[in-house]
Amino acid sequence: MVNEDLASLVARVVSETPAFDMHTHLYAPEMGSLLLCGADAALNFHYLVSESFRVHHMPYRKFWALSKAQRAEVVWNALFRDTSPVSEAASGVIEMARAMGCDTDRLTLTALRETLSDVPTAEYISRIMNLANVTHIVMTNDPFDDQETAFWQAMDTMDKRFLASLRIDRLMNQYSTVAPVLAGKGYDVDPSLSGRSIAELRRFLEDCADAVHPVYVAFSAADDLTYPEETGPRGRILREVVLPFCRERGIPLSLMIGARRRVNPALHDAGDSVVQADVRPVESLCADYPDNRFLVSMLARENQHALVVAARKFHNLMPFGCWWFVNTDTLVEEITRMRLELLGPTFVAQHSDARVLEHLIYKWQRARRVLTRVLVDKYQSLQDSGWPVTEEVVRRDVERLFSGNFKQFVGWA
């Protein structure tokens, strides 16, 4: 029988404790149109776009030929008029609309557009972050995106609540494609990694880091990540460029493993899928590079247990969040319970992965509800065993899960 006082205490503390959102696809407001917000942006979110095709069956080319506003109307009609918005992403729109003051009894697309601003003013950003109770947002910064890097020289003057991470997917997974790009920017590299290529790739990362001051470096992989990787350029770049760079800079490498890209290219960003991967490369990296730190999130449900067991063996491995297809209430609860049972409160509980500013609201509201349910059960078991659970104890643990573990692991002050 759950103690009502304990349940109320945990719910209050979880609600009051600020979160540090350590992985998003949001951008500082000074980066202009890169920061997405508003109803049309929310409805063009690729989770919803993919779901909508199961209802409207519109030919892909016809859908993508529509304007952003027209696509939003198609998605709205499919998921909020012709069916009930019970999916994770669709019900999230209802949740953020309600938090922003909409009458969800009679919610219309017009009302949603009137309530959610498509202009991210400083005041609007603060309002969203306050509703989500988020203090800082970590961006995903791609050094090969010219639209984004055009803003990098002014990074030091941008909103301090937005922090950078250096996303190097294209360097790691498409090196033959980006080598000519780097050469065009003045780096003496070639596709075979001969000559000065390794030293020049280090210089490239140093230049990027000097510009954006990343809290971590990241790249994603499917089930093809191996270590040691003897064929192809990725293994050498990892060993001779990325790991030494991260170690000397004192920042972690974040690995996001299990996304199978472009299963259905006609869906654009919504066309990626999931694949079960091997955890052994992560274990080997942690063992061979004890002075490097690794933030790791895996996309397949089947990988979660092995990842947590690996974290028990390597203190330089930090599991974080529940990503993409495992970011549903059911799976977040399952994964969080498992992590607490095997690691205690020594992991990063969640990140939003938000692509639209207002996503922060429902992503973090849901994360808080799930964590409350799990912690109430765990603390009740402790109390039943005679262990004292005080407000101070609860606040300490929740602060670690929402921000403290991450800040300590990346060395952020």
Second form
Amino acid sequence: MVNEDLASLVARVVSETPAFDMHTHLYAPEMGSLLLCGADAALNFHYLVSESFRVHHMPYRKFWALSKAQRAEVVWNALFRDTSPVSEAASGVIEMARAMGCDTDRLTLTALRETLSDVPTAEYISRIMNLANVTHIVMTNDPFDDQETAFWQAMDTMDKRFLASLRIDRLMNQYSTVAPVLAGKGYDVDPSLSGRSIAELRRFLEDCADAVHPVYVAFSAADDLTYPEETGPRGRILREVVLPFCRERGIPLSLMIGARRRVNPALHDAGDSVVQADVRPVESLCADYPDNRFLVSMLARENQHALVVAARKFHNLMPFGCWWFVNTDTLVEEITRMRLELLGPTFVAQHSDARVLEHLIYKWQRARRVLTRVLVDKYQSLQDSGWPVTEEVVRRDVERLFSGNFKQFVGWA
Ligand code: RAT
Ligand code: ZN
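Moving from the form predicted alone, what structure would you give for the form predicted together with D-arabinaric acid?
The complete assembly is shown below, putting the previous chain first.
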């Protein structure tokens, strides 16, 4: 039987402890339309879009030809009018609507539109961040997105709660297509990485980092990440450009492994899937580059155990978050238990992956509920064995899981 006092102590501390959201797709408000918020954006979230097709069966082309507001209506009707919103993403809408003050016993799309704002004023952002109890938001900054880089020169003057991460998927996974783009920007590179290419790619990363001051560099991969990687340009770019750059700048490399892109391209962003990958390349990278630090999240449930074991072997490896398809109540609980049992509180418990500002609310409420459940259990066993579990102890552990481990790992002051 769980001791009631302990349960409420842990729940209170977990809800009071601010989170540092180390991976999102949100942007500083100064970056204009890149920061999404409001009901229509929330209903156009690709997690909901893909679920809605299972109900409305609309031809893809017809769906994408609709306006954003019309698509929101189609998704609303499919997932909230014609179906009970029990899925993770759909119930998240109800949870955030409630937190924002909507009457959820008769929620309508109109009411949701009236309650959520699609203009992210500083005050609105503060309200959402307070509700989610999030202090910092790490953006995903793509150096090949012109809409985004147009704002990079002004990054230093933007809302300080938003921090950058340099997302180099295109450099790593589609080098042949970005080489001409880089050449057009004045970098002396070619698709075969000959001549000055390596030095120039390094100069490119230095320029990006000088502009945005990333807390880490990141890229995602499917199950094709091997190490050492001899085929294609990625292995060389990793060894000769990215790893030395990260090492010398003192910033970690974040690897997001297991995303199989565009399995159904007609679904756009909603068409990506999951694949089980190999954890050995992660171990080899950690072993061969002890002076580099690696943040790693894996998408397949099947990879979680081996990743946690790898983190026991390599202290330059920091498992983070429960990403995308494993960010469900059941799997977050399983993964968090596994991590606590094998690593103690030395990992990054969660990130939101929010794409719409208001997502912060439900994603963090859920992360807090699951962590509370797991910690109550663990502390109860300790207490039953006579170990004192005080508020101070709980606070210290939760603070590490929600922000301290990440800040320390990235060297963020
Ligand atoms: O979870 C998501 O929203 C995905 O679409 C991806 O963006 C993923 O999180 C990623 O960062 O690649
Ligand atoms: Zn993401």
